[in-house]
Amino acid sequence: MALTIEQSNRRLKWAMLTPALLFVGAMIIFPLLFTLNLSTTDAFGAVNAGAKHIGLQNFADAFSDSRRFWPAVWRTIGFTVGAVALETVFGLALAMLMRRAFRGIRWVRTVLIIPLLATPVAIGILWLLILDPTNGIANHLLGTLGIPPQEFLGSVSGSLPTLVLIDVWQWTPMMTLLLLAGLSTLSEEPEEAASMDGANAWQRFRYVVLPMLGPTLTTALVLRAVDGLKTFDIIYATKGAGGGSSFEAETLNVYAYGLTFDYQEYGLAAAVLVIFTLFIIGVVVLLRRRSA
């Protein structure tokens, strides 16, 4: 039977996909079932060294260990939430204020993409420098203010408080931009006929624009979460490895990797991330839920 012209271009576009979608899907796969698979055993200081299945003993360990694991998953959940919502707050602001076109915004939105052009191992070094508690240049300007020196990223309580402000620092242009290509697309026919029945600025933003952004906003704090959560580079460059001396920033990216290569628990640094991979599932369809 002859094929009309659309089942030959819809035959034609899956076999053009299917060879990319082949290596993707096994680029995925591979290592997933992999990590799952030495998960369950007791490798230890090499992957291949006769290693033997041990079942779900890993994930026991893991869970019992209050000592450093459960204390990563409190920080890794509190440097995400603290570091997203305040991105999501002065994101939101900035594209409030840049919605509407004035002098000059061309140059602040090159000089607000700035950070987001140095890696974040560059960042870390960065601001290891301006926060140096003797030589850098935030204890000179606090000492100008009256206020005395602080050891920032050398304090055991202070680290991960200074890591959220340096992720700030670095993301917050991103759910800016994002935001602002979300507003840009909005109709302003509801914010006028919002504004002719009396509504304020404020009432506006919060019962006609945020409503409308909704889906934008869903999706930039999905990303920045999912993001925030594998957050490794800044930790590993300013803290070096488990986070610290006293593990004070040490995150569940951060644990897993000193578990790797610093203590070749190979079979429980598995078990680690397959766990760290379920909860950053889990987080993404409780965001996409809670949006719908």
Second form
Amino acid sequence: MALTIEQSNRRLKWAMLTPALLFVGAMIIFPLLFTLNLSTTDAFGAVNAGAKHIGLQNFADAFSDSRRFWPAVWRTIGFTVGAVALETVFGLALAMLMRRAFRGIRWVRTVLIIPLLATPVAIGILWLLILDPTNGIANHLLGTLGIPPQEFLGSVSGSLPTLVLIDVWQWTPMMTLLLLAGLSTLSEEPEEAASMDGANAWQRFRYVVLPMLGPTLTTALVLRAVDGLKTFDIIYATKGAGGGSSFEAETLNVYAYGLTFDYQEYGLAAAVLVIFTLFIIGVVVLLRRRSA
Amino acid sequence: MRTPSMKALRGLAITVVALFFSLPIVWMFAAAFKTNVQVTDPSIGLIFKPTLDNFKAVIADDRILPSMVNSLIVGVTSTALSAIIAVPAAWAVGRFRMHRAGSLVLVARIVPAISLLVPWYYLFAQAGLVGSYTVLILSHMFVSVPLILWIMIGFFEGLPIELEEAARVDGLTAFGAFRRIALPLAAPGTATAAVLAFVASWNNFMFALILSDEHTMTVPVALFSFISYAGTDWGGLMAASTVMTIPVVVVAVLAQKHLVAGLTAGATKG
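Having looked at the form predicted on its own, could you now put up the form predicted together with the partner chain?
Shown next: the complete complex, the earlier chain at its head.
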């Protein structure tokens, strides 16, 4: 008997979806379960060395490690909060600035896409050159303004703030483009009504535009926060393994990377990764709930 | 109130912003044409006698050009394979409203890639596959399949369903409607998604750092090895970075509208 249209549709949609679902499932779900299992073992050294289960010992070790683990947690939080906060403020300001079309908007948009698409490793190296403490153009320019030279990435205390600034340069355009997309969907009427009622530009922004932009802002914040927490390339390219010789830029991502590939501490690394993954999921849930 | 002075102020602010985001890239391009003495002299700005020596060194280097070939092989293959499995899936999700299946994409976006890299490495190393193109392509597909799905779901949802319905009435099967109607209409979206997926692969550093070897090393890894072993050859580093970045700038200039649409896909749906 011939299939009804309903039945053939159902077969078709699953046939088209299954390869993608299987691929993503196999590349995510299986590795995640594997990591979860690995986190309860003492896997160390050669990958085929064999390992035995030691319960939650790795988690206890991580949580009691105030030398590498906790500093990495605080750096991850500090880096992300700093970068995303600045990107939100600048991104929003720039989006409001670019909201109405102007001559050359095409070129400004092009300029904004380039940092987003350029290779992060190349960006990291470029900023190493610009911010070089003795030969960089940044200190030269600061000097002409009468500001004393900065160590930037060369100092322990300056590394993380400098990385925040590099991240702001690279990712503020993303915030701007996302918010511009959101602004373009807003109806103009509420603003015109507020204007008639005598609201000034700031009041219209604060009480009319910003609340309407809420959903887009939340999406943009979630996207940027997730990427910020996971930042690896620019940190590793500018500071190297361990985030520098005194771990001054070591975030959770860089820490877990080093544990795995420099120290072969697979079990402990897996535990850190489980904590890291749960942490990111927690942040996403929290941000989405707050906005709802 | 829009006064001329406010307009001028806005123009000035936009110019400053545009300079802030473009000057570092200009600096990279300029440094690529400087001698190593000029690069480390910040008083030399953008006016100097250019040299092509850095580019000659890049071409002569035994890592950079082969790594570009590797990046092309991995980028093109992973993007093509990803499009083949992700575009039909995106159409199914968009047309049949299978959003729960589509939300798996979000999971892929949230999970930190490094928590997958560790088990991949562990398993691939046991299978003796680390360093092969296969492993690199598979790992890059993990980024591009969700990316293409994400962009294309939105794109297919934006296409008028009436055309496909009319085609069904005229006797095409559902698959025929996809292949003959939706797919050709979605060509611009597919092209955008493919460009962004290729860029993601071209830029990928973390996966290639672990999963490639000296024969399959991609460009970011080759660049990184330059910092570690020849930390002071700024001209060479900037020339290699320039060669890497020029294609991106060209694409950005030619297709900025499509790229913005692709980058911001799905953001306004909440």
